[in-house]
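The chain below stands alone and is given in structure tokens; this is the form predicted on its own.
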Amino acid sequence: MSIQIENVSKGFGQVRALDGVSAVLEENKIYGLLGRNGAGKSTLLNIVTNRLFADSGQVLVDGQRVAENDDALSQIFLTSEKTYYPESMKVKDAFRWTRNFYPSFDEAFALRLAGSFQLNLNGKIRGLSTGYASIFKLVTALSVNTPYVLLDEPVLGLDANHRDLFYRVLLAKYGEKPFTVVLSTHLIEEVSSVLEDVVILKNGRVLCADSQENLLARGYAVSGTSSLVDSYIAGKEVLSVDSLGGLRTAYVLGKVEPGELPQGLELSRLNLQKLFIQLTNEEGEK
């Protein structure tokens, strides 16, 4: 059980948004897909779920192909930008059609956890905030059942609040009743206590795809003064150096040898933003 991603490429003109990405979601995960602005995780997402067509490559969930394909299809969930409900429907009439195409659609609970983050079900879609928006789509999600949701921005637009309440409910329901999740988002700090597996997309290909904890094993940042940083670091993979007056900190690829740290040097492991950062800057922003 899973999506599997095979050499999917994706152009638009002079373009070139997927350039032969291959990925496997497996069932019962969370996972972050990051990138930078236009690394091409929203087409990669539309593409899943047949919102667009792959110039080459293709996408099947549990074996089967998704092009043309509802039955496919009905076993994924995808919240974007776009919300695709008429404008002037009102919110807990968009619950009871939803139930229309996802016989799992549990309305009750949508209609409880519309209550937890204060969604007024008789205000028109047209009408909604970016953040209450953002939040009619989550409730959506989060209540459909299906073995997949995929979540592009997810928290677009809301307050610190709805956030945690937003990472709490995911969480709890996960525990309840496993799913795939896939979080699409620029938040990587906020989103990586959730995140079990990790791909990362760098100008439209897969610039890695592991666990959060094997990628973090990748790589360590060493400080102290600069000239035990500078002797330290003399070659190895050095991602980037910080400099603060006479203290330098430097962010290295590879594992430390038991015994190999200088004294005076502090060992300190990398967080998944700031891996993400060094991994993903261009030449010359380093």
Second form
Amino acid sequence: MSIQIENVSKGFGQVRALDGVSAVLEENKIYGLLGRNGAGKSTLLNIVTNRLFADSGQVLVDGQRVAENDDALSQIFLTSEKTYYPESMKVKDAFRWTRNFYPSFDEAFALRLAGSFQLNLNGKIRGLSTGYASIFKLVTALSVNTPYVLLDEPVLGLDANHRDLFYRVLLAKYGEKPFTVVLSTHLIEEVSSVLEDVVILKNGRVLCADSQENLLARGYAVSGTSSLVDSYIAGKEVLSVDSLGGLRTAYVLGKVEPGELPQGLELSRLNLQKLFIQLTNEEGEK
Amino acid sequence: MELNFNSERPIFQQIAEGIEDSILSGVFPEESQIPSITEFSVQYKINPATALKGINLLVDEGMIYKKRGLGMFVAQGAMEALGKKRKAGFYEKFVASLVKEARRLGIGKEELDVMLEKGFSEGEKDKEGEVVL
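Can I have the other form now, the form predicted together with the partner chain, not the form predicted on its own?
First the chain shown before, then all remaining chains and molecules of the complex.
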């Protein structure tokens, strides 16, 4: 059971939004779909859910093509920036309506969760603030009980308390009955502890797709005096170097052998955010 | 138990050490149940696989055992075993780094001995304080 994205390309006019993207989203895993603005994250999620059509390539859900296939599509729920509900629809009516499309939608759970977030059930969806529009989508996504839940910028506009509540409810739901979650977000530091696997897009291509553990094991950081760091990194594959006065930190790909590190150099692990920034920086930003 | 997400130490190791601390301090007595993977995951907002990896370290060492369908429990004798394990690691973790920092600051052995002496006698005072309380 999985979502298979096979060689998907998509252009908008002159812009190549996705360029031969392939990835597998396995069952019951929490993924991070990471990329800078314009990397193609939303386009990819919209193609996976058949809201946009790929120019070439295909997406399979549990072996079935999603294009024009309601059965396959009913397995996936995507929250996205756009709100597709009618102008005057109230939150509570939208919940009822969602159940028609997703029979596994748990309305009682949604109502309880809306209460925890203080979401006004009689409020009109179009009138919700950015934060509450996000909350409405999250409550729906956490109640829908489909095997695949894709969340595009899930915590947009949420305050710290509501973000905290969201992650807790997500993990509690996941712990009770695992499902595939894809979190597409800019807030890498905040989600990194929740993610098992990571897919990084850069300029419409997959830069890397791996478990977070493997990804972080690909490199390390060393810091110390400029001369020590410079002589240590000579001949190594270096992602980038930061200097602060006489202190220099280098981000290096590869593994350090025990005992290999010279006296006076400090070794540290990469974290996902550091690695992401180093991998996705464009030339002029280094 | 607190996790430090900026630490150099992986989260799963911090989870394992946090549980060890709780066993040593008696928060999780021997033969008592520890929280589930989901409870750890929700409490610390971490992927359950990370929590599982941390707990499995302790299962492999025989500190924690699983009862099918019931949950995870602190093994009989875990406290003593942990005490031994921590003692074995004491030199690496504390003494070696203490001497390293002392060297960096130019603190000699004699000066360090005086500080240790002071540390022990103040520790005694703390103990007395606890008795009074």
